[in-house]
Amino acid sequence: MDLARLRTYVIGGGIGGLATALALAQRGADVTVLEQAPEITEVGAGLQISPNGFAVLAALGLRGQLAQASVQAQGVSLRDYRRGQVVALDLQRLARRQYYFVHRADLIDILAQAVRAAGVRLRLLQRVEQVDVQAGTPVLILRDGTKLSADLVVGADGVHSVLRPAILGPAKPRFTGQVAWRAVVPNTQGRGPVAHVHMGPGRHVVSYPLRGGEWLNVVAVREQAEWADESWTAADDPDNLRAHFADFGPEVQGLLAQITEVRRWGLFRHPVAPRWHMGQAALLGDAAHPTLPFLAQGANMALEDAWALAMMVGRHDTLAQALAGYQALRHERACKVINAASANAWKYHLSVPPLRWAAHGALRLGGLLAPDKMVQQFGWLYGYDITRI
C-alpha cells in the first residue's frame, strides 16, 4: 500500500504510541499522535528495556540516545527479605548484553524528539471520547466535539484505552489482590548497575540505579484484600508504605526512609484481547495486552508490538492482511509473556517459611553450580528479535 498517503492516528503519547508514530513515519506514512496531556512527558518512574526492546530501540536509530540516558544493567541479585543475597542472574550473559535502567522522562523525551524530526504530529491536549469503528472510515470524537477521520487508528492507550471497548466491548478486569508501590529516592547507598530484589512472604521490593546512577528506582509490592484503585498517578502516604515493609532488613529500611513521594495503584489481570483489531483500527501495548509488572516487560511488549504494526503495514497491499498478519505475529508472544510475569509474583512471595528457605537454596545453590543454566531459562524472551522477522 501506497504508505504516504496512509492518514494514522496514534491515540497515546506514551512509549508504544511514540514508538509506532516513529515506526510508520521511518517507512513513509503520514501520522499524527493525539496526547490528552498538556506535554509529552512522563513523571517519576523507571523502567528496564530488556535485549529484545532494545532490538527496537536501535532499529529505529535510537541506540546511542538510549545508552546515553541510562544505566548498563550487570546483574539481577534476588535476595531474601531479612538476611540478603539469595542468588545473582548475571544479564551480561544474555543475547547482545544489551540490558538498560532507563527513566521513562528520560525514553518518552527521546522518542519525542525522534517522532518530531521524522515529521510526525504531536497534538497535545487532544482527548479522545469515542471511536467509530463500524463504518469503513474510522472516527475519532475529541472532547471539545472535533471529528477526525483516519486511514488508520491506533489504541497505545493504556489499560483505560478509548478505542479497546469500542472493539470488544465494556473490560472486565479482575483485582488480584496485590497492590503496587513506585518512588524514586538519591542513590545514597552507592549502588551499583544492579537490580536487588527482596523477596518476602506476600511481599517484595525491586531497586535499580536511574540517571547515571545517582537515583534508584523503588517499586514495592504487597499482597492485601482490600481493593486498590488502577492508577499510576494516585498518591500514598510514605507511613503507609514504610509500616508494610517494617520487617524488611536494613538495606530497604533505607531506601523506605527517604521516600519522601509515592505512587501506589492496584494490579488487576486484564485478559487478552482476543481480537486486536477491527476494520482500519488495530490496538497495541497495554491497550491489548496489559501485564503485571514482575518481568518488567510492558515497555517492552510494547515496543514490539511498535515494530510489529509498522512492519506488517509496510508488508502488506491492504490493511486488512496487515492487522490480521500484526495479530497473529503477537497474539501468542504476549499471552506467553504475561502468563511469565503473572507465574513471577508466586516466586517473589513464598509466605510458608519452610517453603520458602528451600526455594532460596535452591536458587542460591543453582546460581553457583549452573548459572549459564539459570539465565538460559530467560532465553525465549530476551533472545527474541522482532526487527529480524
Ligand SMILES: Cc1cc2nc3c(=O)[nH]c(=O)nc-3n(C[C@H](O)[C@H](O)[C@H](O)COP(=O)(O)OP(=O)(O)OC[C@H]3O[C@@H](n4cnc5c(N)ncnc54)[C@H](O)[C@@H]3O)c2cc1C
The other form holds:
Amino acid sequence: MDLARLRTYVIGGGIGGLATALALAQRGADVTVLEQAPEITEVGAGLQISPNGFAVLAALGLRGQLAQASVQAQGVSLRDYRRGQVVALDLQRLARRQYYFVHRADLIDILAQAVRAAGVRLRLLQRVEQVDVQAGTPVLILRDGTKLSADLVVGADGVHSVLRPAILGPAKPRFTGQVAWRAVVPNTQGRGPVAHVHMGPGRHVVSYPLRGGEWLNVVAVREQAEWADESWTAADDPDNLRAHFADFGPEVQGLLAQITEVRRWGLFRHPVAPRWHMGQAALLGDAAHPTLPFLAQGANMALEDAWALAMMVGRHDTLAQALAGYQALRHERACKVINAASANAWKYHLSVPPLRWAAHGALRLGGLLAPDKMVQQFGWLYGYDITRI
Ligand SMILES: Cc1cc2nc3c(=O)[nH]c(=O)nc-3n(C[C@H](O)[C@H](O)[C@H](O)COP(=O)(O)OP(=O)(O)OC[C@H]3O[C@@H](n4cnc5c(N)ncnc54)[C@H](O)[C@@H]3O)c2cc1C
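Coords for the form predicted together with the ligand, given the form predicted alone:
Let us now look at the entire complex, which starts with that chain.
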C-alpha cells in the first residue's frame, strides 16, 4: 500500500496512540493524533516495560532514550505480607534481559518527542465525540462540531473508547471486586532495582524504583465488595489506604507512611473485542483489550499492537487485508495475556493461612530448585518479539 497517501487519524495520545503514530509515520504515512487533554502528559505513576514491549521501542529507535530514563530491573521479589521474602525471580535470567521500570510521564515524553520529530501532527484539546465507520470513508466528529474524514482511523482512546462502541455496540464491563491505589514516594529505603510484591490475604502491594532510583512506585490492591468508579485519577485519603493495609509488615508500613497523595481506581474486566476493525477503522491497546494490571502488560500489549498494525498496513495491498491481518496476528495473544493477568490475582491473595503457606512453600521450592524454570515459565510472554515476525 502507498502509505504516503494514507491520511490517518489516531484518536488518543497515550502510549498506544503515540507508538502507532510513530510506527506509521516511519513508514511514510500522513498521521495526525487527536488528544482530548490540554497537554501530552501523565499523572505520576510507574510502568514496567518487559522485553516484549522493549523490542518495539528499540525497533522504533528509542532504545537509548528509554534506557536512559528508566531503571533496568534486576529481579522480582515475592514476599509474604508479614514474614518477608518467599522467592526471588532473577530477571537477568530472561533471554533478552531488557526489563525496565519507567515513569509513565517519561515514556510519554520520549514518544511525543519522537512523534513530533517524525512529522506527525499532535493536536491537543481535540475530543472526538463520535465516529461514523459505517460509510466508506470514516468520519470523526469533534466536540466543537468539526468533521474530519480519513483514510484510516485508529482508536487508541483507552478503556472509554468512542470507536469501540461504533464498531461493536455498547458493552458492560464487570467490576472484579478489586480496588487499587497508586502513588509515588521518595526511595528513602535505598531500594535497589528489584520489584517487591508483598502478598497478603485479599491484598497485595507492588513497589519498584523509578527515575534513577530516586522514587518508588507503589500500587496496592485490595479485594472489596463495593463498587468503585473506573477512573485512574480519583483521589483518595492516604489514611484510608494505610488503614486497609495496617497489618502488613514494616517495609510496607514505611512506604505507606510517606504517601501524601494517592489515586484510587476500581478494577473492571472488559471482554476482549471480538472484532478489532470495521471498514477503514481499527481498535488498539486498551480500547480493544483492557487488562487487569496483575501481569503489568497493558502498555506492552499496546506497543505490540502499534507495531503490528503499522507492519500489516505496510505489507498489504488493501486496508481490508491489512486490518484483518492485524486482528489475526493480535487477537489470540491478547486473549492469552489477559487471561493470565486475570488468573494472577488469586495467587497473590490467598486468605487461608495453610493454603497461603503451601503456595508460598511451593514457590520457594521452585525458586530454589529450578530458578531458571521459574523465570522461563514467562518465556512465551517476554520472549515474544513482534518486530521479528
Ligand atoms: C496503575 C497502573 C499500572 C500499570 N502498570 C503497567 C505496567 O507496569 N506495564 C504495562 O505494560 N501496563 C501497565 N498498565 C496498563 C497501561 O498503562 C495501559 O494498558 C496503557 O496505558 C494503555 O495504553 P492506551 O494508549 O491503549 O490507552 P491510554 O493510556 O488510556 O490512552 C488513551 C488516550 O486517549 C485519550 N482519549 C480518550 N478518549 C478520547 C477521545 N474521545 N478523544 C480524544 N482523545 C481521547 C486519553 O486522554 C488518553 O491520552 C498499568 C495501568 C495502571 C492503571
